[in-house]
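Single chain ahead, written as structure tokens, the form predicted alone.
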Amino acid sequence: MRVLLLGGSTEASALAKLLAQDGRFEATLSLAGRTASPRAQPVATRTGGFGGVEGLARYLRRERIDVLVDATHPFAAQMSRNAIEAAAAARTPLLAVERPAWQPQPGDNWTLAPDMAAAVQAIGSAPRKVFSGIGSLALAELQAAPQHTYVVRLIDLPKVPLALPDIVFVQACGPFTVEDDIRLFREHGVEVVLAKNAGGDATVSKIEAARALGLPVTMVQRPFIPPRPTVATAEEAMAWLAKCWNSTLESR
């Protein structure tokens, strides 16, 4: 069974490993190409976009993909919408691997924001020291509030300078520990944490560190994605794919 796996998440890498170990499947992992040096994967890998819905639908037909699995980042909403439309156009079964969002715990002080622009405004007009764990694609939004001092953690440093007078970049790749983030926040005198509700374990340390230090968190809520079949883990995705494989075998 030919599987196209849209990656960019911890779950995608875990699923790629499971697929590589199962002779019933021939998988291709598709990456957007936003990380300069992505980790090596145990399945065939392609990098770059498809050219929108029509391009993805053409790829599904041309490569005779049996199943499309969307395991992109929870904030890659446009890619997920494209996957829904392309799968329908190509009549290809679709499954999304969508990890649960973080939920506030006792001791958390969250301000919820519907998008990045609202989140930046929610930090307030008074200058503050802000830790940003929002990723590179949303960095431009910070320029709307240049009065703050920003500590920004990224996998790859930005190629285009930002119009911000006071910004520090910390180049690192998760998963991170709570102890490391507590030390980082103290070192830079962080007063508020800006985060996207990505869920999962790889970057939750910044939320736990904020809780431990009593720091407020401005949390960007997940974007809307139309309904689709979903599971929460790579293991659940493999079970779903096994059912598809069995159904195909029985129909022959």
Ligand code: NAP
Given for the second form:
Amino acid sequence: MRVLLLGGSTEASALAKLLAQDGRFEATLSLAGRTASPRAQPVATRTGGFGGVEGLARYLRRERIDVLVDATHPFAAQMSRNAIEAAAAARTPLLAVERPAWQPQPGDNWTLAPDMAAAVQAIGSAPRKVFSGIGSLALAELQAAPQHTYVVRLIDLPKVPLALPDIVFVQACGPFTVEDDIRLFREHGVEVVLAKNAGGDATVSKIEAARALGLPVTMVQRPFIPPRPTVATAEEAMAWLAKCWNSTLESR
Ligand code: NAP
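Output block for the form predicted in complex with the ligand, input the form predicted alone:
Below, the chain from earlier opens the complete complex, with every other chain and molecule after it.
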């Protein structure tokens, strides 16, 4: 069974590993190409956009893909919407792997924002020391609030300089520990944590560190993605794919 796996997430890497160990499946992992040196993967990898819905539908037909698995990051909404439309156009079954969002716990001080622009505004007009764990894609949005001092953690440093007078970059790749993040926040005197509700374990340490230190969190909520068949983990995706495999055998 030929599987196209849209990646760029922890779950996609875990699923690529499981698929590589299972002879029933021949998987290709697709990456957008945003990370300069992505981790080596145990399945065939392709990199770069498909060219919108039409390009992806064409790829699905040309490569005779049997199942499309969208395991992109929960904030990669454009790709996920394209996957829904392209799968329908090419009549390819689609499965999404989407980890649950983080939930506030009693005592947490979260301000919810519908998008990054609103989140940056929600931090307020008074200058604050802000930890940004939002990744590189939304970084330019911080320029709307130059009054703050930013501590920005990133995998790759930005290629284009940001118009912000007071910014410190911490170049690091998760997963991180709560202890590390508590130390980092104390060291820089962080007052507010700006985060996207990515969910999962790999980057939750900043939320737990904010909880431990009683810091407010400005949380960007997930973008809307139309409903589609969805599981939460790589293991559940394998079970779904195995069912798909069995029903294909039965129908032959
Ligand atoms: P996006 O806004 O949803 O997608 C923009 C375009 O990038 C898509 O239309 C597609 O181009 C291309 N693209 C995205 N994911 C792709 C994939 N896996 N394979 C091939 N092309 C892909 O996506 P994004 O938010 O820029 O995220 C890009 C990548 O980074 C994704 O793989 C995502 O999983 C990962 N990521 C994103 C975030 C985040 O916060 N957004 C965080 C961590 C990792 P075409 O239309 O030309 O096909």
